[in-house]
Each structure stands twice: as C-alpha cells, then as structure tokens.
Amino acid sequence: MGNDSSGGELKVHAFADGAAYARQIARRLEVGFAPIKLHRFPDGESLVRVAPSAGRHAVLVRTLSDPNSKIFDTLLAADALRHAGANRVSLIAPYLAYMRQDKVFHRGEPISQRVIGRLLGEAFDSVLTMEPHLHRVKSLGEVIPCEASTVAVASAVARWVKREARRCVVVGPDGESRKFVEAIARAAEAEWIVGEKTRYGDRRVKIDFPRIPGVKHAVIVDDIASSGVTLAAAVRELRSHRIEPVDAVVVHALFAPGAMTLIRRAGARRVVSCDTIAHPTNAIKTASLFAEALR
C-alpha cells in the first residue's frame, strides 16, 4: 500500500461511474483502489457502501457533471469513509459543477456557488479540481472552506497541440480564455491570439479577433463547451478570414444535444476534449496529473 505525502496509508475509492479514471490514478500512485456500491431504494433515497477498510487517507474520484444526481451520494460516502477508518478524506473532481454562478445574477436568485463550496468544504478535508470556471473568485479556496486547489491541464493541452497541430496558432474565444491560452501556446511554443466576444442571448454570440496572424492552421481551446454557441461562432469567424483548417480542444465536454452539430456545421475539422467528462471526443488523459498532485 502507498503513502501520501503524510506518510498516510492512501487508498483511491470511486463509484462505478468513474470507476475506470480512479483506478488510473491509483495505478499512477501505486496504491490500492475499492470501488464504492451504491443502492438505491424505491423512494429515491441512497444506500452508499465503501470498502471496510478505507484506508488513512480516502481519496474519492467521482466527476461531478449531471451534479443533481451525484453531489448527495457524493456526500455520503465522505461521511461511510471516515466511519470506515479514514482520518483524512479527500475529492478529486475532474469537473466540478455551480461553479458558474458566482453571485446574484437576478434578484431572486441564489448564489449556488457557495453553496456547493460550504457543502463539500464540511464534508471533505481536501478538494483537487481542474479548471472550475472561477471568474470573480481568484482561487478555490475562497470558494470551498478546505484544502482546495486547480490543477492546469494546459501541459497536457499543449502536448497534444505540438503533436497533432504543429505551427498552428492557438486561439482563445474571448478575455476570460486569455491566461489560458497563453500557457498552452507557451508550453506549445506556438502563436496566440484571443477574441472579443459579445453576447446577444444564450443562443447569440458574435464573435472579433482584433488582429488575425499570418498562421492558416488554428486550433481553439476552452474550459468548457455546453451549447457549442461560442466555439461555432469563433470557428466561422476564423474561417471567414481564410484560417483553415480549425480545431476545437476543450477540458470539460458537457455538449447539450446538438452542439456538435452545431460546431462541425461552423466548418470544425476536429473537436477534442479532455477525459474530465467522459465523450466520445475525449483525446486528452487527465488522471496522470492528480496523480502528480497528490504525490
């Protein structure tokens, strides 16, 4: 058995659902993985059952898309493990949901955000996620009250750009892709340009790029792609300008019906995503770097 950085026994736990990217870590770690049973009875209440022995130090994997469903169970397994021996209990979140909703938008609305942050700061003691779209927060901690930390993806992202787009420019959507951006073109030893976005509706989305480089091949990259407006909306701005071919990479791959429709119809040559949410377009492997964050 592994130890943590504490010199903890540490054990990988996970849900069937993300069974298959826990045990990647765990192999990365070198330590032992139990998975997690869940049942649930006719009235729609869970029975959550951990391993017996869970270990000193429990790290539980579980990708948080489709939150409503997973976030309660979620929970309760913090609470079996530490009943199970675990003195420390931590969350890997590859994709860590109501993280968007970072104050009251609308009058009448709550700000969802802290709530998930407080409910998952009493139960665990750590919190590791990758790009959580924080816009008006600086930092995970000031969002969830542990131990909590991002870790970049944008290594792995811009391996995959040097192997599979060389001499490419790496184009971000808009301002808040900016930092992004520019460490994968950097780790990527590439070009970069960001848009300026403006937003008419949630199905509206005009998209500029100030300055347009001499590069033909671009390939833009974002946290997050949902209803696929935005990235469509730079693909065919791009491709106005005579940039061809473009790609597409995104860490979380939540895609709402039709909106890889709605990117290839923009004339996207590739869409890609990071093994965060699992898809179809998942290129990129992500669990090797909670491993290293771990360790």
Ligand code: R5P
Given for the second form:
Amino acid sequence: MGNDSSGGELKVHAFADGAAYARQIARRLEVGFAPIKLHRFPDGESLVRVAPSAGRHAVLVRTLSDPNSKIFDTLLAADALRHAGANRVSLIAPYLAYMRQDKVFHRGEPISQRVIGRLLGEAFDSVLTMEPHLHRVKSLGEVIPCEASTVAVASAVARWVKREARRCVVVGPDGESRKFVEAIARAAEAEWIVGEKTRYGDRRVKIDFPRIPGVKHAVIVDDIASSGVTLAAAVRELRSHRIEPVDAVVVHALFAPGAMTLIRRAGARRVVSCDTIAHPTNAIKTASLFAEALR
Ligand code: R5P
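For the form predicted in complex with the ligand instead of the form predicted alone, what are the coordinates?
Every chain and every other molecule in the complex is listed next, the one we just looked at coming first.
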C-alpha cells in the first residue's frame, strides 16, 4: 500500500463504470484499488457500498459525464468512504460536468457551476479535474470550496499533434479556446488561429475564421464535443477555405447521439479524443497525468 504526501495510507476507489481508468492511476501510484458497489432500489434510490477499509486517504475516481445520475452517487460514496475510515477524501473527476453554465446567461437561470461546486466542496477535501471550461473564473478553487485544482492536458494533445499532424495549423473554434490552442501549438511548434463562434441554440452555431493563406492541414482542438455542431461547423468552414485534410481533437468526448455522424458528414478526416470519457475515439491517455498530480 502506498502513501500520500502527508504520510497516510492511500487507496483508489471507483464504481464499475470507471474501474479501468482508476486502476491505471492506482498502478502508477503503486497503491491499492477497491471497487465500489452500486445498488438501485426499485424506487430509483441508490445504495453505494465501499470497501470496509477505505484507506486513510481515499481517492474516488469518477468521471462526471451523464451527471444527473452520477453526481448524487458520488456524494454518497464520499460519505461512505469517511464512515469506512478515511480522514481525507479526494475526488478525481477526469470530466467535471455543469462547468459551462458559469453565469446567469438569461434571467431566471441558475449558476449551475456554483451549485455543483458547492456540493463537491462540501463532500470532498480535494478535487482534481482536467480542462474544466473555466472562462469567467480564474481558478477551480473559486468554484469548488476545497483544495480544487486542474490538470493540464495540452502537452499530451501536443504530442499527438506533433506525431500525427506535422506542419498543420492548430485551430480553435472560438475565442474561449485561445489559451488552450496556444498552449498546444506552442508545445507542438505549430502555427495557430482561433475562429469567432456565434451560437444560436443547442444545435446551431456559425464559425468564421480569419484568412489563412498557404495552409493545407488543420487540426481543430476543443475542450468538449457535445452535440458536435461546433466541430462540424469548424470543419465545414475550414474546408470552404480549401484547407484539407481537417482533423479534430477533443478532450472530453461527450458526443451526444448523432454527433459523430454530423462531424464526419462535414468532412473531418480523423476525430480523436482524450480518454477522460470512454469513447471509441479515445486516442490520448490521461490517467498518468492525474497520478502525477496526486503524487
Ligand atoms: C464551448 O464553448 C465549448 O468549448 C465547446 O465548443 C462546446 O461545448 C461544444 O459543444 P457542441 O459540440 O454541442 O457544439
């Protein structure tokens, strides 16, 4: 059994849906792994059961895609881990949902980011996540009131770009992606541009790019692909500038039904993702980045 930085016994825990990813983290850290059992009662309530001995520092690994069903079980598991002996409970959420609703966009709406942040901050001593779409706040600590930090994935994406797309231009679909795109392009020693995106609804966006003469190969990078309309619009627009081939790399592969078809129909050559959410497009491994951060 390994030790955390404060000298306590460390154990990694996960529900069945994230066991493979969590095991990679445990292996890297050379610490124990324990599965969490989940029972659904006929009325829909959940009962979670963690290992009887949680370790003094219990690390729960759970990606929070499909969040409405997962967040509550995750909070129950945090409580169970404390009752099973943990005096420190950490959450590694490779994907953290509800981060995009970070202000009242229209009167009558909540700031969902803060609501989820408060719940997690109360349940966990620390939270680690990756590229959580923080655009109007400086740090995750402002959102989650505990030791909250983010793990950067730009270097891993840059390695893919360098290996698979030499001499490409790295493209961000909108101004919000600027920092991420710049970090990847710098590390991959590539040129970069960002577009201007206007969203008209969940499934309607328009993207304009500046003129980029002489570019042949583009790799669009984005933090999230959900409906797929952002990537599809970016691919179409770049191809209308006679840029070909166009590849796309996303961190969090939410890919709602129909998203991949939309992106492929727009003419994307390759669509790849990081493995923060299990998906057939996963090509960039991220578990070791969390292990390093935890170490
Ligand atoms: C938005 O600002 C994000 O960075 C993504 O571009 C967006 O969430 C992608 O969503 P969709 O695939 O539904 O266009």
